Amino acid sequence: MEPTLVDPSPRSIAGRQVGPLAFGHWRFVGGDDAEAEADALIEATLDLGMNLHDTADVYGFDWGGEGMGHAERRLGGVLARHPEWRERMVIATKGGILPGVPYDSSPAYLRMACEDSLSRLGVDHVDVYLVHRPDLLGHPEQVAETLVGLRGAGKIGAIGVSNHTLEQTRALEAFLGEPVAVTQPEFSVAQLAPMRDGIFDHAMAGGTVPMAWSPLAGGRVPKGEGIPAPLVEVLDELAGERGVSRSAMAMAFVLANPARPIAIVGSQNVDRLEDASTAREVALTRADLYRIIEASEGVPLP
């Protein structure tokens, strides 16, 4: 058999060395209360080698959260109680979404919105900071010095980008001098743009680590809902003969870009969380990942 191409190792974030595996904290809502809960879910993450943790200012509004800066401020009840585990995590959040607005990286928010979350989550800096979305009527000559600035005070790492197309990724990088250090686009097996729109042939030129959000199509895959049934059939077909989930096959597929993406698993349950780290393990051949590429695609390659 051809050797698999899903690729379980680091990926490197400016300096810092980063699982394959994310754990996102967009769920990460529960009540303040449940503290045990919160610190058992981060230290298996950790334990599962999910070093890197990707947040952001705004998840707060959705799973019963109490609105903006929920999750950071769990996050950092977690690290005030562990203070130890800061050391084992890379932690990315993001800025620039203001509700009601809805989009604003003029320089003043988001040096505001890089202060907040760093009160929230209890720390002096963050290593990944990025725009969690562009602002359409915002000039990237000062969203690149406003960054610049905030990691030139030492209040963030390395920069990146959100939900940019890329020419808007681009733009950005011409005024900051160099490639972002990484991009997060959506990417899954029912979403392939990044193979197709340029975003994955861009990061692989320059450098940049994708995070690729929503990797199991926002849990349309496990439940077989929403997405082709000739995909879940390859899916099944797939992950029997290695013996694994759907959820860790669909998994395997985006680690096995070459790109070399880093997948964000949102789930809240540990065994969830342990079946997807199994994707590290499966092999994968370009026969297989083309056959996935066709079924959800529903055309033949040329």
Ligand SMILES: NC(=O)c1ccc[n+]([C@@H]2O[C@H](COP(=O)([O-])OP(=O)(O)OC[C@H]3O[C@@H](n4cnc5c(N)ncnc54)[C@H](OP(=O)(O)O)[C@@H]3O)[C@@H](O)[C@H]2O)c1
The other form holds:
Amino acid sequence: MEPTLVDPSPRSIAGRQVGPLAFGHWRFVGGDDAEAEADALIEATLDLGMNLHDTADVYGFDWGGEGMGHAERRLGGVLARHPEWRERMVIATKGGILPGVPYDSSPAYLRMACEDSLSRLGVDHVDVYLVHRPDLLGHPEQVAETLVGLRGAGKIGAIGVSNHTLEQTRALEAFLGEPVAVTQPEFSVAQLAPMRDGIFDHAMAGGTVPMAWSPLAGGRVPKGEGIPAPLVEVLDELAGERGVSRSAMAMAFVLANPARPIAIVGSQNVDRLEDASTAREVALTRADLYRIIEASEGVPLP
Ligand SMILES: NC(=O)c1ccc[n+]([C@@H]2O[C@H](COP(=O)([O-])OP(=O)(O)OC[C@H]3O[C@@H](n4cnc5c(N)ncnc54)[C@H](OP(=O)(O)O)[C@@H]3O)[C@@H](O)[C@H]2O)c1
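Given the form predicted alone above, produce the structure of the same protein in the form predicted together with the named molecule.
All chains and molecules follow, beginning with the one already shown.
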């Protein structure tokens, strides 16, 4: 029997151990009156071992949110009611997207964005701070200096990037003098780019932890919409054999990559978070994984 490649062991970020499934806050924008709902959701994630929480200052513009800072404010409300949860949690937030501009990683703006995030979250520091998208007009030397300054001031723990190309990541690292702790690309059964564009190879070489965003392709995988029909068929066949859902199978695919990504689960539904957790126990062999890759790409590998 071929060994499973799914790796459910904790990942290490800036000296903290985090589960292989994180909780994503992009859609965490329920109304301010839904406090009990927010508390229950966060408590469920912690009980399920999803102790890494991924938010951003810009989360709040989509999904009926009230705009800039809404998701961070909502998490801040949870932490104000349950301060004991802060130490169970590793908080990652992001800055550098400024609706209207659209990107700004200038020193003054990033410093202000980070301070504003801390204030909305009601914390004195975040464990991970990511540049959300590359500022095409920002010089990596200045971005690196700003991030190192924030870290030196104790406002952020680890430094990360999201949606950066390999070369953008390398340029920033050249001025940081060290690899970024975290990189956050889109990665799922329906988005395989980081396996080939150098992002995962570079992460493995430098010890960077990848955080895979939209691991269910934003819901297209469970719905079976907007992804190749042969991919749905292969996922369903494997899921049926292993007795798990199609979503859990897709999450397991993310956890099986040798770069040891963390899957950022986006569901706001406790039953679906529990279902996602079953991905940790799924067995997937090299042969299974190549079947998924070929079905996703629609062409056999040479
Ligand atoms: N860095 C970036 O640029 C970036 C971009 C996008 C996302 N992210 C991060 O990645 C996280 C995850 O992204 P995502 O929310 O797109 O993740 P996802 O897990 O791929 O998709 C979550 C969506 O799928 C739906 N869903 C899950 N199971 C379902 C089912 N069985 N049937 C129907 N719908 C189902 C969820 O709805 P329910 O809530 O109803 O379950 C939710 O709307 C975000 O929260 C954010 O932290 C980062």
